[in-house]
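Only one chain is included here, represented as structure tokens and corresponding to the form predicted on its own.
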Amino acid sequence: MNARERYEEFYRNAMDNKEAFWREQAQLIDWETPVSQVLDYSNPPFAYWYPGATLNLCYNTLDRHLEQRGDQNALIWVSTEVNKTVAFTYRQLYEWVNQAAAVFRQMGVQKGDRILIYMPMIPQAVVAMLACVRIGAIHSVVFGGFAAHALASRIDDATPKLIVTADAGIRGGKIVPYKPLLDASFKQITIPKPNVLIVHRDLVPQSPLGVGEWDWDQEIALNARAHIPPVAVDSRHPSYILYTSGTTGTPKGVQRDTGGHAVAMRASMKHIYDLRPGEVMFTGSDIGWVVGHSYIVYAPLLTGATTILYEGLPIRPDPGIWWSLVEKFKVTIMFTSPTAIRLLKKNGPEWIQDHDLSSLRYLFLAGEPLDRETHRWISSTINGQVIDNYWQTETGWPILTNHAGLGLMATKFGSPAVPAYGFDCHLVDERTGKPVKDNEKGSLMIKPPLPPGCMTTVWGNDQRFLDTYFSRFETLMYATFDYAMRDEEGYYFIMGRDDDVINVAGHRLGTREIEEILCTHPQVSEAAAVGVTDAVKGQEIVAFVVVSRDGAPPEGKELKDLISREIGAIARPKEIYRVAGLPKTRSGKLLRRSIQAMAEGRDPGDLPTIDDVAVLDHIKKAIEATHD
């Protein structure tokens, strides 16, 4: 049997038999109370995994490692920014996890009640999250470094009872201090100030504590032999609330449950990324996003792994970074985003080549679409395998992915390849909800019940639960928002949003297409375009181009006769700039809405999330030389 026949088999497995699958892999998680039922979808299309069986993912995650694994590395932190490297077994993992759990009891925290975590990454965010989990707190990680407005919305909809942060984060060697952004976010609550713990690094000055504030390293050392049981919760318990930004209207809090994201997140390191217990991970994201959640904390510490939590970038010191970290800890499995790895290539191969990579058995790369010019660079750099994958926040594991621990299949450059396991996944016309033909644009929806590990719900918002993902068409399907073409092989291409479209007289063009014909010259890494507002034709389309440093930049000109060529006349673009970078979120998304409104003489707006803020001064100076 070959591995596309494995996956096919596999795959159908999953779809026919749906609880006789799911019960087989909930064998991976040590439950308290064995499941049951698996699953109950008496309510369409809220689907509750494992009902009425009871665990603890904290305990799952530590406590059960600790007779085979309790000298082993659970986490490596490596700091660029302070110049540090300090590893922690499970068994120092766990002591320190039941030290906080306990300062959280102390604190008043229950069964079911919030905990905001707004942290740099550094291993004390790890141990909050674990430790919440561990006495059946929900966490709230909140990105570090949101502005006061975003981080007091997240607040009044998560009513935290206790907030975790630090004083200062660190970025790029600029210090970024937390503390007064949370101070000033407290000036536009309308709950009641939470307590705060707060930990202190020593790259700013110690304040005094506050009323209802307390300092980490204290009040650990006062509960320096705590042990607190884990608190077994009904699977349906969330684990955790993630805030994702919308097209409109308030971030919305994304509800994850306990044991169908426990299954979710191991059998995914089994099926998926072939990360095996006892070998090492590096995902280079934020605690804050929703790969961090999955690939820095829970996937590989259920598995018995040793995971890596970076804090820097990934071009400091020098571009070769990351890859002395693959070489040092035998890394195997890597994970990161298409945007990093265009950074990369803006710097040269030599940078990775000159690293032992033996170790490293797949890159994983997923966050935005994967660019076919970027896939086909990085897999001839590495020399090895380069697996693109498709998800999003709401599904907390991936939708389309080649699956590495069944055997790879054919890989496909620019491709996320085919439905994971569990999701029955479909290509509808925008207008109608009718099925497109193979190789036909469509509306990438998912036709429930979602598989263990996705959202519940909205927090606190089931209505917009139904009304934001549900409601498209009159049969119940999931809208991922995203357009996607499926070829006769049944491989996936993501095109980028379905509502970032721009209409040229009629004429529907995908963002994404533009962009992909744009990287295709050897001079481009990057490109971003929009729709600017025309009197005639409704929209005119506006490109950016990112240039690499070697060989002679190209015209204005051969770059619109490129897209001429490739797409058509309809499709040439009334103006290319070329900038220093596109404005980008920290965890690779590309703020394309900014960029239109700058394009069409507007305020790009408050942008909390922001990686680097210079680029937008460097698109509004390329945009201004242009009608000078």
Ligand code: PRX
Contents of the next structure:
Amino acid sequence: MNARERYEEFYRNAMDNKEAFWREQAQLIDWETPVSQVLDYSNPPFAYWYPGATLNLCYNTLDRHLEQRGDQNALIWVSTEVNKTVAFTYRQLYEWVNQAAAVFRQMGVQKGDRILIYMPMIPQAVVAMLACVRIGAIHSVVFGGFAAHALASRIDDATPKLIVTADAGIRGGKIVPYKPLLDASFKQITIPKPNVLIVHRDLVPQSPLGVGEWDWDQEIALNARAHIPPVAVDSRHPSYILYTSGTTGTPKGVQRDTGGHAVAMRASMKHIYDLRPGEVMFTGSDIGWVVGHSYIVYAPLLTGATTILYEGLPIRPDPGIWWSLVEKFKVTIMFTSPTAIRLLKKNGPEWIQDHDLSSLRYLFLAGEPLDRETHRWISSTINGQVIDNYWQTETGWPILTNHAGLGLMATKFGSPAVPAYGFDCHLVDERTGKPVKDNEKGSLMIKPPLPPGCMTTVWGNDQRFLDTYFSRFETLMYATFDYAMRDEEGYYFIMGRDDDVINVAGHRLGTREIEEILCTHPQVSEAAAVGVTDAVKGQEIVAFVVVSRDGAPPEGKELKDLISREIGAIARPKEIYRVAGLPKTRSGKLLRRSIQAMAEGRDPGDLPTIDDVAVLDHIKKAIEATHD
Ligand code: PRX
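For comparison with the form predicted on its own, please write out the form predicted in complex with this ligand.
Next comes the full complex, and the chain you just saw is listed first.
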């Protein structure tokens, strides 16, 4: 059998013998109450995987490896920001997680309570995540690049009992405050201020603790001998919430279960990523995003592998840094974003080729479109296999991929290959819902039930889960919000989002959230934010604002600062244009695509429904004036 036939057989088996297939995968995990039934799908599209079975996620990532690999490294922290490398064995990580779990318990955290984690890329962040799931608490990690407003809305929605943070982070040698941003968010929250546990880093002087604030090191030291038995939870008990952006201004809390999640993570290592126990994985991402949750933390540790947690930039102190880590730690599987590779490409192949990369089996790239040129360049530079994989926060693991664990099929540049086992992908006409032909653009939909590991609902809002993802057509189908095309050989090509999500350097951002913040400025009456193509980051943000006449109009910098302060520097627009009006339909709907076209210097196209044609001219002039 060749790789294609092996894949076909594997995929068909997963679809046609769903129960047997996922029962077999479940054996990759240790259960407290063993699996009997595989799937309860009595309430579509809500899938309840492994009903009645119980397990503990932390036990599966740490305890069960102690006997065989207690002295093997579990986590290697490399910080090029503070010039430190610290390795933790499975046993050391286990001890530390037990101590943290004891601290959480002492602070009143019970099974089902939420803990919000707002931290830089330090080992305590991973320890906090694992300590949460050890006691059945639910973590909600908020990306450290987010600021006050973004944090406040997530705190309000997750209602955490405890927040774990650090007093400072550091990026590109510049110290970034964390605690002051958290304090700023507390001024905006509508719930009582939760307790705060603070990791002090020697980057800033230690501030005195306020009411309800605790010092991580002190509390851990007090619990140095603590051992907290892992709490077995029902398979569907939420393991975590991770907020992501969509069409509306309020981020959605993607809720993930425990049993399906554990099985999906471990199985993806075997069949897709081909990472074996004892090997080393390096995922250059952030724990605040889904790639970090899945492939820095859970999947490698569930596998008994070593994971590298990297704090720093891919090009500092020089563009060879990541590749020196591959050489030094004999990394077998590496995973990062196309943007990181495009950044390296600008610096030349010699930085990469100077290193012995013989340990590296595969490099996986995901999070945004991987252009053909970059794919070709990195494949020849490392002289190895580079695998584009397509997925979402909602799914937690690849929807489309080449399966390294089954043997690679031929690579087609520009394509993340074929559906992963368990994903029933359909391309349909966006208006009629009817299937499109080969080589025709359609909306990418997934027929439920979604496989194990995918989101089970929107945190606290089942209706929003249904309305957001399953209401597009009469038949129940999960919408990915991406356009795609399939060629006659079954390879998919992703053609961009069909909603208001933009993707800056692999970071998913909602335009509405940005617009809402711009409109909080007293003189901004209307705003539109769009993504424009950028050679390195994929997309950049450009905003248009209509300002009221009274008072001096705000400077672009003032508005950019407002975004950095409230959402975070990652959402800072590259350009903000002041315009007389925004193009809308007669019924008042913003013509976002025409604004985007103009921002990219393209023709806005024919707009028969536009309310006032003159605004287009004004927008064009505003853009031209800035570029003169
Ligand atoms: O538009 C797709 C794009 O990123 C979106 C999901 O982003 P996020 O929730 O942050 O999850 C990232 C997990 C890797 C998708 O809807 N996207 C992700 N991977 C690819 C991609 N677009 C093209 N090619 C990819 N490989």
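Residue numbers count along the first chain shown, from 1. Note that the rigid core is defined as the largest set of C-alphas that superpose within 1.5 Å between two forms. Because the structure is a prediction, the values reported are computed rather than measured.
With the core held fixed, Ser207 shows a CA shift below 2 Å between the two forms. The Cα shift for Gln523 between the two forms, taken after rigid core superposition, is 2 angstroms or larger. In this overlay on the rigid core, Gln37 has a C-alpha that sits less than 2 Å away from its partner position between the two forms.
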